[in-house]
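Take a look at this one chain, the form predicted alone, written out in structure tokens.
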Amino acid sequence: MFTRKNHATSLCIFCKVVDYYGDIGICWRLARQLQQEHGIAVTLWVDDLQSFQRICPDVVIDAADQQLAGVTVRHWRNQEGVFTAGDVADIVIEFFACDIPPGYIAAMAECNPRPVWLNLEGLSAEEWVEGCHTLPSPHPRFPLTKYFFFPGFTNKTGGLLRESSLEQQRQQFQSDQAAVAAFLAQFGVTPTEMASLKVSLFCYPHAPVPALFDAWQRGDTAITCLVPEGVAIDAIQAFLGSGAKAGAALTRGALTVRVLPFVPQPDYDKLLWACDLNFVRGEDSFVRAQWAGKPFIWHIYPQDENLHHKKLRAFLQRYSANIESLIAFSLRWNGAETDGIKQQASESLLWRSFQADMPKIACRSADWQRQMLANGDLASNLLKFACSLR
């Protein structure tokens, strides 16, 4: 039996990338925060270093082991049977039930005391999450217990991922218009475009982008849409009439579309802070949009049998404050119109209603942000729970 310290000093996260940047985005933010703010020695196992490199350019995609921002990053490939009890961290996190290597689990059983084992689940606003948060799940063969840890939107969950300095950084950036203008200027945004309605667009390929672009370019409001390279490629290429490479830009009617390079996570936060409206997708950018305190539209990760529509409605029920235009636009963007009946309103009408309500939605976004702050942050809540088990 391998004897270890009674206090937690090390932690590992196992991440299998399913949603490209959402999965690794969450795990990378969590790993950095645990190391930088709590002094934990963190090892991040990730199976897709190429996706990781898109949000962290320092990643070396052919390295088996590397150090990044104080975190040990290991390429998770085929490490079956190569683990000993000495390799096991004090806290072991599997992200979204990703099935960590059996050899690592066997090594966990050899430790004394045994490590805290957590399954960090996906974010959901559904009510059942509160009842399942921190529930134990004994292993069928080993003397180990795994606990489910749910991020969420109430104080009966683990809260949302947020660094301790994030709110101060946001307020400082947004209060400095010169800094905002300089940040956007590096992507080619002109003074005229700075004065327009600025929108960031991050969505899955099936989003109804062409219809939205048509409504925007025919409208009366000048709109500048900033799109990361590789997002909504078909729609962007159709609008531009050329390749959707970083630096490409075109104005049609009231709409200007600019293609941005994929930026590191800190710059993506600034992009959300600098825009008036943010379209986000999955979980990581969804959470960051909430901390931006600006109106946003969520494109939820699709699931079989449209289970994601139920999750979307659960969130809108908590967040929307019965702002009908926000609900209608969000449902249309996700193909989730109520009862499967397609609403007859055109994209232009839905957009005009949403745009008219944006001041109201902005106030709601700020209120929501203050409400989420009261729940604490995910990393601190997770460590507090883990330490209570040791």
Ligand code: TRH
Second form
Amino acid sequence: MFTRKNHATSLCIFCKVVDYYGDIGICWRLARQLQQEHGIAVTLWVDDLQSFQRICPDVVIDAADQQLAGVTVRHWRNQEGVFTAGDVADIVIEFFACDIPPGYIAAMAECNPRPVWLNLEGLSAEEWVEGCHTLPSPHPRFPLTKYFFFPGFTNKTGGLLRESSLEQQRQQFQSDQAAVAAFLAQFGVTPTEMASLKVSLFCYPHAPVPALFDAWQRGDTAITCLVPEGVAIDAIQAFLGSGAKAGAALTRGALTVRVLPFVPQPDYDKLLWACDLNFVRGEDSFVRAQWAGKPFIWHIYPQDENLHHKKLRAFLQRYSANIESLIAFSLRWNGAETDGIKQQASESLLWRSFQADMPKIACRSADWQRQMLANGDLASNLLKFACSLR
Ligand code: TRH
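Same protein, different state: after the form predicted alone, show the form predicted together with ligand TRH.
In what comes next, the whole complex appears, and the chain from above leads the way.
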């Protein structure tokens, strides 16, 4: 039996990249925060270093182990049976039920006291989450218990990931127009584009981008759409009439579309802070848009049998404050309307109603951000819960 220290000083996160960038985006953000703000020795096991490098250019693709921002990053391949109790962290986080190596679980069972084992779940606004948050699940064969830990939008959940300095950084950046202009100018944004309605676009390929671009192009407000390379490629190439590479830009009518590079994760916050409206997707950018305190439209990660529509409606129920234009636009953007509404309104009409309500939606975004701040941040809530089990 391996005897461990009383207080938690080490933590490991197992991350399996399902697709896109959110799995590693969330785990990387959590790992850095636990190390930098709580002084915990963090090891991040991740299987897909290519995706990781997309959001963190310092990642070395073929390294078995590397140190990044104070975090030990280990390439999770098929390390079977090579773990001993001495390798086991005080807190073990299994992200999104990714099934950690059986050899690691066996080593966990050899430890005294046992490590705290948490299953960090995906974010949902649905009611049932509060009832499942922190529920225990005994292991069928080993004397171990795994606990479900849910992020969420209420104080009966783990709250949302947020670094302690984020709010101060955001306010400093947004109050310094020269800094905002300099940040965007590095991507080629011109003073004229700076003066327009700036919109960031991060969505899945099936989003109705062509219809929205058509409405923007024919509208009477100058709009600059900033889209990271690789996002909505077909629609962007159709608008540009050329390859959607970083640096490409074109104006048609009232709309300018400018392709940006896919920026390192910390810079993505600055993009959200610099724009007037943000289209975000999945989970991590969705949360970052809520911290940016600006109006945002969420493109939810698609699931079979349209399960994601239920999750979308659950969030809109909490967030939208019955602002009809926000609800209608969000449902159209996600193809989640019931047939009745769909026949009535064009993208142009839905956009114009949304745009007219932007001041009201901006106030609601700021209120919501304050409400979320009151729930505490996920990393602190997670540590508090884990330490209550030791
Ligand atoms: O990339 P995503 O669609 O990831 C998805 C979701 O997380 C979804 O919930 C999950 O089930 C699925 O993966 C498997 O969206 P998300 O969550 O916003 O993650 C994108 C990450 O990429 C986020 O951390 C922000 C970061 N990013 C950059 O670092 N630079 C950029 O230029 C952009 C556009 C994003």
